[in-house]
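Next up: just one chain, as structure tokens, the form predicted alone.
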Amino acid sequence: MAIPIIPSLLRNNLAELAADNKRLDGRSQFSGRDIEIEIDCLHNAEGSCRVRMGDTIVLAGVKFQIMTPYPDRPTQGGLMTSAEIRPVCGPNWEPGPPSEESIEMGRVVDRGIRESGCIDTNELCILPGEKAWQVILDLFAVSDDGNMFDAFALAAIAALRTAIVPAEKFDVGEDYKLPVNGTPIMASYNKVGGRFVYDANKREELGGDERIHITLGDEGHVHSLQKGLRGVFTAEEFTEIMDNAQIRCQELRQMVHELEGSK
């Protein structure tokens, strides 16, 4: 990803903004944008999501295949996310092989899922020291206008929700629902002006500093921190952000799950 020079007037924007409570698309600073779930939209993938946040629009694609377990896991299946963002989504990315900040997004996705164990790997064992399904998720950036994280996590977990395991197309069996049992929501924070902000489109990334990402599952347990680039926050600023954490993945998770109920 190319490295942009961040005007200093940006910055004293943002920060003159933050001053009187405001940003610069007129939210407050734990708003997030407008969002649309959309699942079942890739017809060639065993489960799939599209997510518009803001103007950010990323897609998630669930496919399998059968692995030989690991020697000392025989009972084992797996799971494999990587993120692909292409120059189509922005001016700011360049074509040629994985970036370090995508590889970084898939990465921090993958954790917030793993840790939580919302995947049994164990279930997804057919034969055991044999046979195992190895779950691949996929995901593909279609607009960066900020906050790729969140719009990738939410895309990935209601992907996984909605995915068919293809067990009569490779003779295994019939197709069944693959078991996730719990729904892992990641909330980022990004330092902007001075303080944290929920949901951080492009520019407030690019005019910002450090920044945060926390998956929380289904009773409010954390499954993964991430802190990205340079820069400290305080005790106070922490509570702060967790406390709005738990609000956002509440309401995150269950547009989830009512869209899962209604499919």
The other form holds:
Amino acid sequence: MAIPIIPSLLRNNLAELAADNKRLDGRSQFSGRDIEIEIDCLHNAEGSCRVRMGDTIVLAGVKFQIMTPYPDRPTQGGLMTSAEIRPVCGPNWEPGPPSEESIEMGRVVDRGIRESGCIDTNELCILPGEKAWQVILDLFAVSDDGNMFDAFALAAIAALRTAIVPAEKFDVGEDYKLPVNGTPIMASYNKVGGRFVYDANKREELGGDERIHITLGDEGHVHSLQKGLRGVFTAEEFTEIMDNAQIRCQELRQMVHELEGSK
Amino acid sequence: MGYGDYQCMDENGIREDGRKADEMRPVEIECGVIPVADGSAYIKWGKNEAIAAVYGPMEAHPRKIQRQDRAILDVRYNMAPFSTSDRIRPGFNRRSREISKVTRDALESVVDLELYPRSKIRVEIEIICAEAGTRCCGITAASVALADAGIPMSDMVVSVAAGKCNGIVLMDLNKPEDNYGEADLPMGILPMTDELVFLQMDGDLSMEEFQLAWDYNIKAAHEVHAIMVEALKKRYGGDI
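What about the form predicted in complex with the partner chain, after the form predicted alone?
Every chain and every other molecule in the complex is listed next, the one we just looked at coming first.
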């Protein structure tokens, strides 16, 4: 990503707003932008989802391949996540090999899903020691107006939870729904004007400091954490955003489940 | 099914997807789908889906790529990993490079580049769902995105393709027709003058077949052009 020029005017503006407990787009500290989720939007993917959060738009597509299990885990398949941020999604994204930022996004989303245990790799086995499913989750950014982490994580879990294993296409039995036992959800917070806010937009990201990503499972357990960018934070600050994440993740989980129910 | 077994047309002259020989797949276009881009377009062409974004004109760097007398177009065509039946490994390949180049050559023929010396205009084409004919989809979407970005152009490039399957010249081949077909003739047409800025062909066509395919393309280009203009009108209103 090209290094953007951040005018001190923007930083000052954000600090002044924060002092009055306001944000650039009029939201309160912990409110998110409007969310639209659409599933099964990509007909060549076995599972897919499009998420729109304000002006941030992302796609997630699930594809399957047959792999040979690793010799030490003969009954296990695999999950691979890749976030390739193409320069289509914003003026600062550049072409070329995956950038540090996109690798971080892919890995943080992957950890949340993997560590929640919602995909049991033993259930991906076709023939022990010979054949197993490799689930490939591709994250694709259409429009980057900030907080792509949350948008990617939401699109990812919704796409996985509605994915169909294409067994017929690979001649290994009948198609079936990919078993996913849980709905890990990510909530991200950026330090803007000296305090943490939920779901920062691009301008808040650019004029802000560090960010924290929290992925919570169905029981409210923590499955992945990531602190990014330059900045320090206190235990009190962390407790505050963790409390908010518990509420926010539950709301988003509800949204995903309602969407699946209506399918 | 082996090559030669595929029957693209029934005895009534109707193709598998219900079209006649000279009929296109349905095309839908929408402008302004990428809020952060200076111009953008979404195109659904049969089962093909693509998005195009335009950024700029902006400073071209490093300076060695600048042209003192005009802007440069930086065009990229890419297929998303989930756009096809078998996943595509991310990253540039020879095919996408070539398509990027011919797309640039086509668009540079219409964009008024001399207005923006030393600058760069980025054109990004992403294929989201692929079902034969993605390069035409991409070029057409990119033209609309350039217009949406307010970049001056002498005309919009409309790209369409005719081909041949089972020895019959067909407009706008779908996936099986393309797989089992014998020829493909994609063209980039300027609908105001019927001039060409893009032309490729592969396969086997007699001169009669070639002429028929050419005529199909010119006719189809005008149909698609009307849809492109409608999409821009819908976004901006008024006459174009």
